[in-house]
Structures are given as C-alpha cells and as structure tokens.
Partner chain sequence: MNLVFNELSDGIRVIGLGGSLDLAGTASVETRFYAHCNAEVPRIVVDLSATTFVGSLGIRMLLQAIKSAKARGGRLIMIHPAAAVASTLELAGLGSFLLKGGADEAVALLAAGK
Amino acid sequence: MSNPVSSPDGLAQLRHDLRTPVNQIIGYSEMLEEDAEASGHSPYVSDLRKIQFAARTLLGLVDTRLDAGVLGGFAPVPTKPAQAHERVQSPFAKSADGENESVRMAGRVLAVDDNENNRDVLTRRLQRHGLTVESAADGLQALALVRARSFDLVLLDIMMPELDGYSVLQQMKADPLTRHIPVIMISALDELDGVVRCIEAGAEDYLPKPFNPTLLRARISACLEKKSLRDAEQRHLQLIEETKRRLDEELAEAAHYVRSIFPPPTSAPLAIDWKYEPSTELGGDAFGYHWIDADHFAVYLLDVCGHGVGASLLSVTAINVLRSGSLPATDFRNPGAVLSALNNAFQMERQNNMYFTLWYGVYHAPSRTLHHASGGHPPSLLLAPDATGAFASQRLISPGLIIGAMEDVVYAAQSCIVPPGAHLMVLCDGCYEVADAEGEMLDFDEFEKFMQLNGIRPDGLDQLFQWLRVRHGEGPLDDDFSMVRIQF
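Would you give me the structure of the chain only, in the form predicted on its own?
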C-alpha cells in the first residue's frame, strides 16, 4: 500500500502544514522588530533577527530536503486541526501616532485564510499601513462578504479546505458584482503552476509566504492605486453616460419641436404630404407651406449647411420668419423679394458663418401660375400628365446665390403654368445626392427618372427613401432627406 504522505498532493499538504507556523513566527517577529526599533528598544532587535534567520533556514530545509525519497519509510501522521492562539501582543507597541506615516495607505481589504494566526499576522501587518481590514476563515465566507460589502482588495490564500482560493477567484471573476475587485493570491507554497493558473483566472498578483514587508506593501499599494484609478474611471464613465442620456433627451425634445413646426398634411383644397428624415438627431432642413391670402399659396424648403444643434436652430429661425411673414416691407407673394430680404436678414457673419439654400414658390390659384425663386437650392420637380396619361417632368429652377453670402443680392423669379392633376416635388439635395458602396453618387437624371415612375404613387415618397437606403447601405443617410409633395 502506497504512503499518501509521499504522494505529490500529500507532500504539498505536508510542506504547507510545516511552513505555516514558521511563517507566523517570521511575521510576528518582523512586526516585533519594527515596534522595538520604533520604541527605542534596540537591544531586542538582534535577538528578533536571529529568530527570523533560524525560521527562514528551517523553511529552506522544508523546501529542499522534504521529498518523497526521505519520507518513503515513514507512515503518515494524522495532523491536528490548527488551534486558535491568542494574539501576540507587542511589548514595544506604540500608539498610532508613533507609527511610520510614510507607509500608510487607505482602503478596505479582505484577508482570507483558513488559519487564524495567519489571518492575525496579515491583519496586523495591513492595519499598520492604515488599511481597514476584515477577514474570512474560508472561501464560502469570503464570497458572502465580497457580495455583501465593498472592498478595494482581496488577499486570498490558495490552499483552503472545502472551497480553495482558486475556486473563490473563479467565482468572483464570473460575477459582475465582484469581478472588478483586485485579488492578490497568497500561499505558503511557492509553486509556479499555481501562480500562472491564478493569474490566468484574473488575479492581479501573487505573494508567497512569508511576506516580504517591502514587497507586500508595494504590491498592495499598486493594486489599490489601480483600483482607485478604475473607480475614478467608472465614476467618470457614469458621469459621461448620465450627461449623454440627458443630452439625448434634450435632443429628442428638440427634434420633436422641429417636427412640430412642420404643417400637417392636407387633402383640400390642395393634397399635400411630406417626408422628413434627418441624418442625425437634429438636421439642418426645414420646410413649410401656408395660404398667404385667398388666392396665393406659398411653399418653401430650406437647407442649412451642416447638421446638429447650430444648423437646426438657424433652420427653425428662418422657417419661423417665413411662416409668420415677419420680414419688414416684404411682399411674400413675390419670391424674388422674399429671398432678397432673407439674404440681408441672415448674413452668415452674423450666423456663426452658416448659410442656407432655399426654394420658395407662390401658387396663384385663379391663374394656376406658380412663381418661384431659388437661392443655391436644387430644382423642384413638376410632374404633369400628358395626352397619353404618362407623367412628364419639368425642372423648376432659377439661378441664385446661397442665402447669407453677401448683402443686397437681387433674386429673380421664374413662372410656369400648373396643369390640373400635376404634382410638385419640393426637395433638398439629400433626396438624390446619395453614394453607393463604391462611392458613386446618384445624379439628378436618375432621381428624376425614378420620380417619373413612382412620384405620384401614394407611397412614392417612402419608395424613394427606401431606394436610397438600399443604395447607401447600412447606417443613416449622409444628409437629411426632406420632400414636400403637392397635388394640384
């Protein structure tokens, strides 16, 4: 029958059991030495150092001489469970005011070890550095504590009964509530495989027992600093998320307001509908239509350069001027006069160097005449039925400079007769300037052909938008999509 002590696992446990009390001797004697030096009892320092030297020599013998060959003839001796000992009280202890402030740290640390004296040594050592320390006697208790309270660091023994340190580490890193807590693994066994396994599982670092005080302090300090930086980063990210959420809400409210100023579709005396899809939360397009008087109907669509809040504010401001007719001494039945007045009112040096394009038309119902003027804007399309019932298109364009470029520009108006059953499409350049996956831009001719075939369909505007979306591919269009359709 094989000797279980000489097996690899048995040897590891035996080394662990032999090293544990020796490590405690080293730990207590180091703290006593520090207290003796701090309190002026220097004669005791030499004796304490001799104790440490003897203990470290014994550890070396355990590591180098204790193997299966030496133990082959020995029967296993049952080990007694570790007994709780009273805390070692230092005869040299000074008040907290007398401790070395240069090594003090801040943070909450959980020390996990199944041996009470090990926990006592580690707790005392950590408290000397100013840390708040709690302890756990086993893995299950450690998991309960980290899930119930807040810790900045966990010092976790590897070899423990029932639930070892590696299993505790795995469960901590699998739990979203605890995975961010840094863990330093500790063990009386200096085994490289165990170190690698723990680091791969998410441990921050590894410390062998007995602890080198300088190394212990340095590694704990590094982990606490990383935890502090991570906490600050998380607070910063939370602040960013909260700010983003608030801005999203405000942008959504602003976008709702922009849509609210657009007039509703109508069925009489003119059938009017429209489609508006901004490329971002707030676009630079705006439009409107209204009866100036019983005979004159105005329709207009403008496109501010750029997108976002600034472009949207300018577009809403300009469209409200047109809706309210608040340009002094301006005849709103004269498209050229309206553009000239708008141009002088919205000079780009007074609008944060932003300008806009505009198409403005006035329909005179008794004569069925449409007068229109344009300031750097794409042509509108007039789809009219011919003798065969097919729809032919006419581009309604009048050359004119963008609105706001220079003062006192004169804008000329053009006129055309609107046949019964005709459809007018007032649009922005986002309705056709759409690139495909290869970067090839759709030209106005292709757009015009599509509208000749589909423009008068009840869902013609939706069909156009979907056609452009398919052409563009994933993601929103690069520019706002705005079109007003009027059936005469």
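Since we're looking at a predicted model, the values are computed, not measured. Numbering follows the first chain given and starts at 1. Under this definition, the rigid core comprises the largest set of C-alpha atoms superposing within 1.5 Å between the forms. First, how it differs from the form predicted together with the partner chain.
- Relative to the superposed rigid core, the position of the CA of R259 differs between the two forms by less than 2 Å.
- Core-superposed comparison between the two forms: the C-alpha position of R350 differs by less than 2 Å.
- Fitting the two forms on the rigid core leaves the C-alpha of R246 displaced by at least 2 angstroms between the two forms.
Previous: the form predicted on its own; requested now: the form predicted together with the partner chain:
Only a single chain is listed, so you will not see partners or other molecules.
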C-alpha cells in the first residue's frame, strides 16, 4: 500500500483497515457489557459504554475525514457516532421486550472473514445465540468447507484478498450442491454498491459493520427460519415423490397380477387371442374363457366402475367366481342365470358401492349357437364373411341392468348362429370411449367400421389400440383397454 489514497480502491482499503480494529473494539466491549450485566458487575457497564461511544466517534471521524479530504463530491452513507437511541434498541441492554438472549437459535453457521479478530468477534457473538459456528479465513477455504460439510447459513465478508466474497457467492450459487445455502454478506457501510451486486447474485441479505446486535440476530434468525421451512418443504416433496413411486409400483404389481390370471391365448380347437392394456390407475377390467364341458365354451369380460386397486379387487374376485363356477345352484351354460346369480351375489351396497358391467357368452359347439347376456355392458361384435368375402358385423347386445344395482333382476339371454370363419370380439368401453384432443368422444359406429376393416387381421387388436392412441393424442388412455378375439 504505497499510496493508499491515490485511487478509490486504495481509499476503500484504507477505510477498511482503519475501521476493522475499531469495529472489533465495539464488538468485544458490547459482549463484555452483556456479561457484566448478566453477572451483576454493573459498575463496569458505564466504562464499557464509554469505550463504545469513543469507538463510534472514531469511526465517524474516519469516514468524514476520508470523504472530505480525498473524495470531494462523493458522499457515502455517514456513520453516526454512538447515539442514545442505538443503545435503547440494543436487546442486550436490559430491554423492555425481555426477549434478548433467551431467544436461542439453532443451526450450523460458517463465518468467513480474512481478519482473525473479526472472525473471533463474530464467532463468539453467534455462539451466544446458540449457533454452532465454524469459520474460514479466506474465500477458497470457505468454498472447500461448504462443499464438504452441511451449513444452514454462511456469513460472508465482501472484502477479502485473493477470492473475495462476491466470487465465493457466485461459485456457491453456480454449484447445485451449495446453491440452496443462504448467504448473508458482511459489509462496511461504504460498500453498498457491492452489497447490491451480491443481492442480485443471490445473497439473502447483508449486515453492515459494526454489527448492530439486534440486526444481526434478526437477519440470521429470518434466514435460518426461511432455510428450515425450505428444508421441510424439500423433505415433504421427497416424501410425496417416494409415496407416489411406491403407489405406482403397487399399481404396476396389481396390473401384473390381473394379467397373470387371464388364460393364455390358444390356437385349437378355437383360435383365441387378447389384448389388455391397463390404464395408469388400473381400470377394473378382467376377462376369461374356458370349456364348461366338451360342448360348451364360456367367454366373459367385465368392467368394474371406477379406477384403482379397489376396482381391481372386485374385478378379480368376480372373474374368479366365473372361472371356478362357484355360484350356488347356477347352470353356467345359461347366461341369464349366471348374470342373475352374480347380480344377487355382488350387490353394490355390500361391495363398497361398486358395481360392474359384464358380457357373458356360451358357445354350443355342436349347434354353432352362441347364447349371450349383458349386464349394462357394451355389445360384442361378431364379424362374419359375406358372399363377397367382405366382413359384415353384428352387434350382440341384450339389454340388462348393470350388475349389483338392484336385487332380483331377471337377465334374458339372446342367441345367434356363428358361421364358420366368423370372429367374435368381446370388448370393454375403453375400446371405443376415447376422447380426442378436443374432448370429442369416438362413437361406437366409428369403432365398428374400423373393426369391419381391420378386426380379422392378425395384428388387428394392436392396430385398434394404436389407432385409439393416435386419436387420443399425448398421454396414456384414461381407461383400461381389453378385448378378447375368438375365431370360430
């Protein structure tokens, strides 16, 4: 420092060097005054206040002399010498609000200052508030510490040799590991420009030297509180994400289980395949088929109202009843009887207010007759070749109330002859009730036309699903997609 006052930087350095020891005197004497009051040595208090008064007067002199003598027109914020009202505001001077040191804070703070005595004053001050304090003597050490350990707050001096506070702040905010740690800048009163730059770069707040004990405590406390709220928010977010991940896993597991109870595709005596694509939330579809005896083949598909694991539990239960033929005194070759018995067994009041729709068909092979009944379910499609070789479709529908709605409903069956080469599609409403981007629903007629053209193709079920996906646009379909196809 050959000529410290020849440039603004040199002047700032000089001001810094002159103020630093005076600030330390103020800091120590304030703490000593608190100790003196706490331990009943009140005679010392007035002496300590005199020291503080003299120190503040000296600070004022440093500023006014330097500004007047060297900087001319530049007028920094003046530092007032010690004034009565500042003393009254001190929470440690037996203040009337009574909160002073009884308000303890908790947290890990890193204090960064190149001046050893400054660090010592700050560390002692913070420890009095109950904080755990570590300190760093320069910017590089500070960066190494915040990256290696966890801190709730960093108090960062702006003016330091080599790596200054602003650069440390910039690097902390650029690093995802340290970006979330709040930083309070410590500055001399003539460093307001630097403070503004730091606030813009992400500092939470600033504290002017010499520290006003009330400001120091209030700003640190506000920062720590904010940090603890942000930490709590982060923990809750993590918990929600974890819960969501577990739920998704369980839904996927449930979907996997539902799929596992479906019978495998067959090629003889009937060629049967199916496609099942559960919605994200699992939609409550289930189906099955089996030979009741040598002549009678049953195929059935049901759809429980609503979505989720609850709907799936009912769909699996009901499908197992059909699969195992376990309804009392019921002829499973008679679709109407099966639906009536199921309806009484699964009244919605006893099933958590859930109902289901069901299509149930029985094919009598010797007579090529298909008997079928429906409980509120969409029609199945029978595609049969006409004389020209094109496929015409027939809707197999028998109106019946949804299963579980009311007791003792009679379900009537209908029947049709199945020509050789015909294909039967048993389906759910998720195969056609698909909205496009404008919310317009596909209707059954359009779906039927698509099936007439593509339904018998080997990849017809995949094609239908792809067609619906394209129509729906982005995102998964809202409902389960399930279809069973049988070639007679």
